[in-house]
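Coming up is one lone chain in structure tokens, specifically the form predicted alone.
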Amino acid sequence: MGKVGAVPNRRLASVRGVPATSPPGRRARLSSPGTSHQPSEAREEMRRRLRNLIEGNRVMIFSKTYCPHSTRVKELFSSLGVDYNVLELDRVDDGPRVQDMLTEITNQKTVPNIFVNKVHVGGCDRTFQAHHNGLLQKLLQESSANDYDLIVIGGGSGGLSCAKEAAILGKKVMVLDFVVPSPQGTSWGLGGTCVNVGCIPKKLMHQAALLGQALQDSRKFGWEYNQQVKHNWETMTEAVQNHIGSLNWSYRLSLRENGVAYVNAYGEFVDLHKIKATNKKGQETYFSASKFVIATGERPRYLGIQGDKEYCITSDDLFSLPYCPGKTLVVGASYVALECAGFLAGFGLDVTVMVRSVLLRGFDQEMAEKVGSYMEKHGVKFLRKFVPLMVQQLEKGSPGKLKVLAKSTEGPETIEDVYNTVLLAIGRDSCTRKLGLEKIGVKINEKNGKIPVNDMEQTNVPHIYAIGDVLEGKPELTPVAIKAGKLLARRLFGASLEKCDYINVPTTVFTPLEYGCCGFSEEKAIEVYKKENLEVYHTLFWPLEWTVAGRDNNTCYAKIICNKFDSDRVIGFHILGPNAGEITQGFAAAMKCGLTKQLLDDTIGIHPTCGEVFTTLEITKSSGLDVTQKGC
């Protein structure tokens, strides 16, 4: 079938979009070579061939290359991921007679002239009207030869969101989800990374560590207890895993209630509209669909050194580890690395973080260094500018003993030490290379496996879409995938045109002292807007809860980055302090509404809270004034 950008045929007789050529010096005609027809016979032949085009193609567009309305209609079908066949009437020899015949058939004199599943939709305006009121989607789904309207590959947050929304809109939907076990043999249930080995268990273990700090603070607030307080890893992990198990079940139940077919099998494309599903027993089943959404996410990266996959663990393994990890080396400086190092240290473990270059690459570096400084003051050791060369097992056990040899990135120096556990958190790789995408022509970034898409989450193959962490250049965050998945389903199967807004997405790093941010880092803001066009307001602050507890009064920090030439609009928001995620969420909504410094100044703060500090910011970095706090 002809697709977007196909070269139109010179002869109407070439129905299926295969380019037809004419001998030199001869113009292509409707009649077959060597055959003559009376005018009435020629008309009937043309009518028959037009009927063949209309009935032989799901979407048939009669168009002219220079017509802007025709272009709009083609773009609409492309955005919907619908293949169409087009006949450009200004490119065929008998174009005027074809248009006359179309007028006779449809009583429409203009182009574009669109047919969907043999039904005459009309011109540009009527096609868009049909799209908005849902009629076009109904027409497109009629007489579908595929098993499903939509197959979602990946049962994580984004994939489930998209599948459920499509089902709510009345579509026949399947979700394929299969977790390839980690090198340590860890696998999990439905829900993806966030639920099973990401946000949910991470936040719960972060909370467990905060409770340990609260126990220390409680004595200053009058709580008296004599018994030795200690943390039990097994009790915590059992509770966390029980909660995750309940979420797995609720996701399966939700799919069932919405009529979504769930298949626990690995999906791989074998054709443009067909996929092979392989279950854990190796049994293969084939399914077809009109559209596909790739939502396969990412998995932790390994170092590629001796002993890494044999003896090291990743975040895939940590949250269900059946024993306390003991003395731990965390390799990497990503948010995953620092979050895990933070809560492990909060349990009283001996934790070292080995950092190749900078902390929290891509985040504001002033904030990143403050995060690291707080962790270092609270017992986490940092080995800067080192990378592991080898991991060797000295003793088996739960945990065992591992010797790590590491090399400086700045010279020949090598060091070695012994740990019970080595946790790798050096980044993640997209799960796209074994999906058969090369068989159907879907382009990926060969360097990182990411999938480039347009602003409709559409790949270069019109009926294949992608959402979530596999997207190139988009935030790798669960709420982003959920929003993108839901909006994609509404555009594909509803009357919506709303796109996912990837600008000013807030996030929080759940290190022992939380770091929340929204918008530009200071480095990126300077790169985009130039330093002289910015004003940075900042301050250190002392949470009231920390005062009686005797905790440092000049550790928590807040700053906003304002564009001086856009009414001091806030383009970067940053906070390091307790409950940073809760604070950032509210200010992110304000930034969506165009928050300015004046609006912050006009806002009355809630006292006593950490968030109120943003309503009283006065000191700018450019002033050079001291921001240390000396009282409440």
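Only the largest set of C-alpha atoms that superpose within 1.5 Å between the two forms is called the rigid core. Not measured: the values here are computed from a predicted model. Residue numbers count along the first chain shown, from 1. Compared with the form predicted in complex with the partner chain:
- The Cα position of Asn52 differs by 2 Å or more between the two forms after fitting on the rigid core.
- Remark: with the core as the superposition reference, the CA shift of Phe62 between the two forms reaches 2 Å or more.
- Core-aligned CA deviation for Phe343 between the two forms: less than 2 Å.
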The other form holds:
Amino acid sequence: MGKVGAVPNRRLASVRGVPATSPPGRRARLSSPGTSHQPSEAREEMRRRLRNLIEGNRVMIFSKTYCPHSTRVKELFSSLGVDYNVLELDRVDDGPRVQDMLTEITNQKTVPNIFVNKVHVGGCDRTFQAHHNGLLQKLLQESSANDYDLIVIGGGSGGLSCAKEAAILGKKVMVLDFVVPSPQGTSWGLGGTCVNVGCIPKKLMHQAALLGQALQDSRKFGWEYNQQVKHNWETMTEAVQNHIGSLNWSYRLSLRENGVAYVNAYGEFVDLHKIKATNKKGQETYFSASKFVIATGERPRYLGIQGDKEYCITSDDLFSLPYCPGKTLVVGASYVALECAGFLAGFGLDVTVMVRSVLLRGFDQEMAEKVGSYMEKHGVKFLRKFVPLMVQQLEKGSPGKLKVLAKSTEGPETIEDVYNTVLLAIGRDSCTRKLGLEKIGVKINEKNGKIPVNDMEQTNVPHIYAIGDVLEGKPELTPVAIKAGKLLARRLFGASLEKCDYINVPTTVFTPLEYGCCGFSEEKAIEVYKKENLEVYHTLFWPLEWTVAGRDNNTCYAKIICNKFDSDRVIGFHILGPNAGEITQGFAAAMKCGLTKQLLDDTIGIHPTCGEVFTTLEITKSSGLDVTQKGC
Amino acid sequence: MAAMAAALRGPGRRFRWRTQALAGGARGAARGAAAAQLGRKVAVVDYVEPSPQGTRWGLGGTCVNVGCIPKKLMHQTALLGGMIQDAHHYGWEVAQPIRHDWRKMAEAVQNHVKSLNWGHRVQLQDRKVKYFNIKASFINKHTVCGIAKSGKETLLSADHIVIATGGRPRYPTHIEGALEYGITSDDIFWLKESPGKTLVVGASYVALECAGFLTGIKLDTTVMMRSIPLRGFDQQMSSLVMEHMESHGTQFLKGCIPTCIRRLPDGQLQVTWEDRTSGKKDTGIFDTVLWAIGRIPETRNLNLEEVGVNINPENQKIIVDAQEVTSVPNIYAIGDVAEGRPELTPTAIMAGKLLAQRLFGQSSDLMDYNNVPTTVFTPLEYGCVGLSEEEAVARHGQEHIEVYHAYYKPLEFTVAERDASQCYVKMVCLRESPQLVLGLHFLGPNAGEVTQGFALGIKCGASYAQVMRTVGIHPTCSEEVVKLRISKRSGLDPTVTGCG
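Would you mind giving the form predicted in complex with the partner chain, to go alongside the form predicted alone above?
Below is the whole assembly, all chains and molecules, this chain first.
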């Protein structure tokens, strides 16, 4: 039997993680929570996984690569021209456990063990017998009544990755994607938020703003050209939209190449396995599938005040706005709000951010305040503790003029001002309330519309799964959705067990000074571990490129949070500085491997970079020492 | 330059020091400062011998004065030039013509370097390290004699002496006109006037970096190389670096060696070279010839043989053990002068710091010279850590190595309509599960920043699976590393398309 013995592979992985000369970073992993499972839980998980394989495949063969009987059965199905899925028990770490569970389910101890259309046929002999007496053909003809193996609702990053992966695994897959136009009438192509109205256009406009800064810097480095430099919104937007258009196209192409059916229609459940798809013209079509994945994401929230849907725009509209927004009020302090305010100010526009309470809720607040104060220093105005009451149109136009009346959250004070554009960025709502979920009993959190799932992304209705931003309590990030979608498809239709790991997900806020982080914020770390058990190392730093450019010294900031009682393991990583995204990624990988302060100290820096600052962190916050920077 | 740190012994000498560092480079200073912080009496002895062209500089050594710092700043200048080109795609209306003023850049860079020189002196002072601007050589194993510019001699004695004198660019003195008319990296950053049309001889990282930024500020630049680019680095990556430079406007004369340089009446330099394969000779006219054919350790004038410090006669480097001790037990060597050490600033700094801690009983930690990350700041930056593919294959055998790779397009390149043909990343792993990562190679913008964190991962013993479990940061270039799926062995097309 299996070469690795009857040990679940998760345990094996952690045992393997301790080499003879174990660096401090790895030792404690053995005892870290989550590596050991209750036997009953593990058994349940195994049962669920096998059921998925058996139900998710027309023909499912549990086999061993060296078993001649298994080979004969595979040859039989091949000769019949029937696709089958195989799990080779000698090729997976937990083969023996799978075999035990199969024995429990089928009372058959040996391999091969064959299922056709969910029916247990038996071993090699019985399969050949069934072939001779016609039973096998009968079973094979009883193909499932559903049109598809999988229907994915929502063609964003998560949905597309799940659909493509399922198709690669040989399944019949459909993607339903439909963009309900924003109140301002903006709509877009395939690819979801990230590609159309999120990460991609945002980063490109951020880059445009950075180039504005580079133009200013360049003179200090000896570049000479006419002082008059203007930014042209239309040129930029057209270039950005052209790139998005090419991405929309490549997504469609890639669905086609993978044999995924794509329907540009709005999906709504009408029955457990049946969905109604309504297209732009109002034509309705019905499709059925054995499994569904909800990946409908979120859309920007409105304030619910007079004039908001009529006159305000959101991030859904901004990136394709056909005219320069002019003097802009950004309402909200989410990362979307600050990123948009940041690049608009970078183009030289007059920008005000109206903040109800804190900046970047959920992020480390020390970092958030530093992000804000850098923006303030670079021309963004902040109205703290105010909320808008109403928005009135004074003048039509491109842009027009809007009067905004706002009220203090702390007293009776009200203020009003006139802007060309009001951009709402106060949060996002899940698109889960018009999917007919109530009809089939999929539970959502009534408060926020989010869908609770187990650690396999499964909703309370077993054949319905959800991924991406609609998930309750999971990071709302493109790469997370992509990963979750791919892994889900592999668990459903491949033999994989791997779950999406939502721990230590890195991210970066692309404000004018970028903020990258991974792991705990300082507040959260204190809440979980208690302040006395933590050591925070930090420093301000001055990027070399900023020195000659004469840009702000003692503004960029690096901080790590270590757990003193776990070998000074790094549980939080924060950097505020240029290229924070590029810097953070590698450190996130290192945190996955159990990064400790000692390992940071032992690692040699790359000179001269910003990232090297983490290899020479010496000052603890608790020491109270000065972290301002002198020299190199 | 050369620094020594020393510390006081018995009476009867003019100065007595516990530790003395020869050369105030990054290493010397770090070492001196660290030792002083440990409560020892420390002196740093530093003296910059002017280059053959007469260039000299202040405290801080190669990195600060004629290395990393000015190099990266001039690289940044070139990058800014690229950004000005990009800007119009992003809606910025910049009127032509766009010109570059070398004097203005050089002055800004030099001012920054001078402020760093000053900062180093203040730092030494703050930490009570005595600084001597004298040229030192050994008298015996506990004493050095330093000669000041004025000719005045100073005797210093110490319990421990650290040699951290670094290296200086090599001149091909056998080539006619090389010494008279050529300059090196010791001079380029301190030129008051633009070097104009430049011939860079050599294919070291210094050569390619200099040629890269000169091209970037729109100077006509040619690299003449005898054999391969970036010897010692991964050769696939090195070829891509060169390919990118070629497409970026740098000219290459491959397989050629210069034979003579003559000055023409108008001041320009006529260079004659020979093609090594055809044997044919050719000539060209340049304003500047920059030698970047390697560096020689500064060990010749220290009187080392007198005190019995052994050097490798082939490369003049000082032979040291894992504790950085030379053949004389109280004399140490760190940084570029030490045999078999990577010639990198942060390595030297850390080695210096650890040495001070060992000498004065703070710890017994040895410097780990494995998996030292580095980045070559060519126009397209190349960052790497760990083994090159060749080295991995040599150590473990082709059949035990799995290389994952991808050609990717940075998002910022799309709108700017930049060519991304050479943006490439590869991870060299052991083939056997759990596929330990042996090396990471990244070619693209901000490679230095990308590489640093992954260097940590490799230090932590990262496996391919662990890196793949890391969620990407979207949209960045570094996320391509955690998305590497295609192995070289599979023969599949490694071009990344779309965001998935």
